[in-house]
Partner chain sequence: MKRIHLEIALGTIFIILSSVVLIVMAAEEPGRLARFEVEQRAEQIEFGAAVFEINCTSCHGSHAQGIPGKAPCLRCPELFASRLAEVGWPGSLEDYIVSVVSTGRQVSTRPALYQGEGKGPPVMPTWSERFGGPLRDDQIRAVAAFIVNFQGWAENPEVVPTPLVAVDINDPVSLGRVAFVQYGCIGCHAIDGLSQATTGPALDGVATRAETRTGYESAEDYIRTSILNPGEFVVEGFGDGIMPTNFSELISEADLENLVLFLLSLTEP
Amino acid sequence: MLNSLRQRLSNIPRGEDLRNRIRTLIDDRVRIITAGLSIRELRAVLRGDPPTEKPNPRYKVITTSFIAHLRPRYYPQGSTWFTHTFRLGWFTTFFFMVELITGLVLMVYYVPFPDQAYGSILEIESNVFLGELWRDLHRLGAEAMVLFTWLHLFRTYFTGSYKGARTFTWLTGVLLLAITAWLSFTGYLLTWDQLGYWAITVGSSMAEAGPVFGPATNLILRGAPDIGVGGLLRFYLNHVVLFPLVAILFISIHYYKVSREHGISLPAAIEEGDVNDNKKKEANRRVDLIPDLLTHEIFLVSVGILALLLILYFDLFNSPLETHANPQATPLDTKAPWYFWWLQGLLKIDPAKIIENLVNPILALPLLKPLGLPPLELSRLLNSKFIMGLIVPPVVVGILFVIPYIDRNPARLARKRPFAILWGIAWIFILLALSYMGLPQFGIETPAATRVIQDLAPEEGMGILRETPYEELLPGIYTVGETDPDGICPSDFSYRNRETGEEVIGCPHLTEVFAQFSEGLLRAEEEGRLPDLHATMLIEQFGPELIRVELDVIWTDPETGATKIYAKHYFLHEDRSLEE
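Could you show the structure of this chain alone, in the form predicted alone?
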């Protein structure tokens, strides 16, 4: 037995032979993991050195790797120029991956039931490790994905990269834009706060305006006449299962067409311009995926993650969470996300009223009066919500679909397609104008007293009243038009700021609150909207470390002559947070 053991031990290599065998064993495992790259080749890839073996093992990776085979071995140099693509398509895919990763983390802790959804969001932000960061990354990534999808679409349009073999790729891109918008729309409800609940309530109500199938469609969307358990569960499954899978499918098709069939378009100036041969040769020079583009994309991933973290670190963006959804109280200034403002702007357009305002003055002309023509009334025939909410948006998407078939001009250079360029610029301005019209302040007249107090202390968010430090809330009754805002604070009053430790002289926050309160109401009185105005701001000590602020506005209704009263009260604790 001992002889057998000695013989086996004698067969074990020693010294350099042992090191070579271990090195070979590790190298073989590395080649298996990397689909053909040795340790030496990996070092060369990271350094940007030429291949260390023949045939080129980097091409073998593209052939044998399941993931890498989706990419071509090389790209033309011109298609990789930053000023041509701005990496917009790449960043759209990057943000989609951010959404998948952060969404999977959040999904573990989220409970899709109305009585638990809001609490689970609070739980994520409060008790889950880095939960608030994950949620902020998810929301920021979603908005960035929408933005970059639009920008990528515009870039493709203005460079004429939707022509010829790229027509089908354009169609999948438009579909991906619609899928991205729907993913954002369905995710808005999941917080189950006032903003999400009412934004989805207004948005889904457009389906009810449709003829014949409208009510049934609305019922399918909501799961009930009003949004509840069924509606939240439907939106949740749409957001986390169905449409992510649909998005992955169309991203795969879109990416396959770009990477494996026609490639990224070269700049139009290279294909059709009068550039010299050296420039064209440089643009068509091959750039290998490994290592040139791969290392560049790793750099872009680093830049993207760093940008997201810096934006959140410097508090340039956060995920708002308003009060718990209340179906019985419609909040003021409810608005959709910025990328749906154009749709809200459309809903404020009443085509029936526009036609009536154009035609009825003509019918009232003395020349036509003997005919006895009645005024035109189209409001019953033309449902503005149906037309502007269910007809116009699909038409806009349809126009995007058929652009490659409408634009038969084979040229891609901007100077050879002036109408297409002007048409695109016009649509951008139309979208911006509609988005401006979609703001809550546009076209919606809020009663003067309500508007002034809402600006001081909005129903959702902080406002300057809630941001006033506790020390400045000096008890008293301050009357608009009688009390001088600058005289509210005693001349010798000062306090020490809790956060900075600095001494603050006077009460600048309270002075600003009362000044804005007074100016807004007095301006409305001058305009005749608040005649016989009498308004006060009452501040009183309501309890230990608790201040009660009451804003009262009394005026005479200019139409009925009746006395109107509008009052709001707020309770501000000493230890409340002064941050949004």
The other form holds:
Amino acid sequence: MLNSLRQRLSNIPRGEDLRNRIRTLIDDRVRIITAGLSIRELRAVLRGDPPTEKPNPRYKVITTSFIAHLRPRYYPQGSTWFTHTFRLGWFTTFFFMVELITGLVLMVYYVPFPDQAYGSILEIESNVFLGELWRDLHRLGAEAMVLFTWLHLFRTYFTGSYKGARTFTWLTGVLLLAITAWLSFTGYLLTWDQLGYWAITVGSSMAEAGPVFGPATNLILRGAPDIGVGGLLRFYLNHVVLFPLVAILFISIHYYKVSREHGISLPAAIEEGDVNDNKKKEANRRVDLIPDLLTHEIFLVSVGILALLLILYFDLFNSPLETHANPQATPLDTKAPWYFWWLQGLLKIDPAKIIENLVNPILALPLLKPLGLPPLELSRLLNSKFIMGLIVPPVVVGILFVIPYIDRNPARLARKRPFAILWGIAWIFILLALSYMGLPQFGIETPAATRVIQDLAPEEGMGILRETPYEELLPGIYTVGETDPDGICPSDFSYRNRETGEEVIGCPHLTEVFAQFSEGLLRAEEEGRLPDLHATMLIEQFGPELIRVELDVIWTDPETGATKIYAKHYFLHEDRSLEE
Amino acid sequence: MKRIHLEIALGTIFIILSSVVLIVMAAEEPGRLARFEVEQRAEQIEFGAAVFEINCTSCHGSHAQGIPGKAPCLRCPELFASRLAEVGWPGSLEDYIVSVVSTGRQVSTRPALYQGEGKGPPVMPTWSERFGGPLRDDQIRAVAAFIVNFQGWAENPEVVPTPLVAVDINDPVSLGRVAFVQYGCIGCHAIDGLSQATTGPALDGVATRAETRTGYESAEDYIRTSILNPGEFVVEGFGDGIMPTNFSELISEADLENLVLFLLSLTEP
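And the form predicted in complex with the partner chain, for comparison with the form predicted alone?
The next block holds the full complex; its first chain is the one shown before.
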């Protein structure tokens, strides 16, 4: 026994031998982990040095590693020029990964039931270490992903990279745009606040307008006539299971086409333009995935992460969270997510009315009057919500789908396809114009008193009234037209700003609030919209550290002569946050 | 230097920078969490005040001062000093309030003082959705936070300010509007800009409708009768016996006068 142990010990190599043995051992392990690279080679890759062995072990990685095998071994240099792709597709994928990771973390804390959903969001923000950061990352990543998907689409369109072998890839790309929008849309509801609840209610109500199957579709989507327990759970499962899977499937198809079938397109100028041979040669030179592009992509990851963190650190982005969803109270200014504003704008157009207004005056003289026919009443037959909500958007998306099949022009250079370029630019303008029309400020008439008060202290969000420091809220009754905004507080009044510690003289913020209140109402009175105006701002100490501000507007209705009252009040606690 | 080297260098710097930003954020996080909690509490109190105003003022008074013979004061020293011992509640005051508001009171604990001894329906209705009431748990918690916030005043009654009146005291319509809030009409009847309650009929345009009711001398007579004797005419779609029948005992003649004038100002557009 002792002998055999002694023998074994004597077998252990020493000195140089031992070092070599250990080195080989480690090297073998590293080769297994890196799917083919030795330590020396790994070091060379990270330093950007040429391969250390022959044949190039870096290509071996592509065949042995699953992750790496998804990628091409090399790219033609021209397709990697920054000004050609702007890395838009790459960043879309990056944000998708951000969404997957942050989403998994948020799922740990989120509860998808109406009673607790909103509370669990507050819990994430108030009680989870770096919880707000996770939520902000998820929200910011989502907005960025939608934005980059659109930009990627426009880049592909303008460089003509959807032609020939790439037609099917374009198709999957449009599908991914729709999937991204749906992922983002379903996520909107989960916070269960007024913003999400009403954006989804308005959005999904379009399904209801559909023919024959409308009510049934609505029921399947919402789980009940209105969004409730069933609806939230459905949207949640859509958001965290079904559509991430669908997205991964189509991203795979989309990328597989790019990586295995046709590669990233070369700039059109290289393919078709008259550039000199040197330039062409350069564009066609191989750039290896490992190390050049891998290094570049790790660099892009570091740019992406740093950009996200800096945006959040400097508070340039905040995830909105409005008050708890209330199915009984429709908010005054309902707003869809920005990438659906164009849809909201579409819904404000009534095509039947437009056709009536155009056609009836023309027909009136020669036909309708002599023949005694009634004027055309299209709006009775055509439901505008149905047309603009259910017919037009699918047609728009449909056109996007079939662009490569409509556009048979094989040329990719912009000057050889001027019509397509103009068409693309026109679409950008149409989308922007429709988005502008989709804003709540456009085309919706709000009564004067309501508008003034809503601008001062919106139902959701802050507004300048809620931003007023507690110290400035001096109890009293202030009457519009009588109280001078500048004389609203005693001349010797001052307080210490609790954030900056600076001495503030007077009450500049409250003065501004009252001035805006007065100006808005007095202007409306002058315009005859609020005759016999009597308006007050009442500030009352309602409890310890609790102020109640009431805004009252009384006027005579110009049409009926009846006395009208519009009043709103707000409770403001000393410890409230003065920022959004 | 080749581009790849520049990218390696910059990438390393960016990753270090990102880590620094993250570490700074993590270092500030406990402070942010604490601040968020304070602000959250403040917003909960504000929200509670709004919920209280819509649901509780008809019995507990516009400023939680209570209505004699009906329901107790909720900002008075008694609630904070001795109430828990009186009912033998072992937990915190806030939890006690949550419990009472959620489940309501079938039988009064102080029948000699407040409603509950053969005077009308059970003392305090159940408010929680779980027991058929209208409020969610977070709303009830907020109401409790709002009431507990009165502790400062309950302990130092001398700091309590005299309430301001949100009215033009020469204008009966404006006074009537205050009465509408103070007597709790706001809890059941919707009026644009004041309340969105749906228990009773919405009152926008009530003056115009009052003109059309037959069997009354005038619109004013109809409104006055409907307040004092609500069973005489019940608007279609609403049940009889829901509106309290004791307003004749509660409301002063002057307040009633103003309230009627206020409702008469609500003509149809």
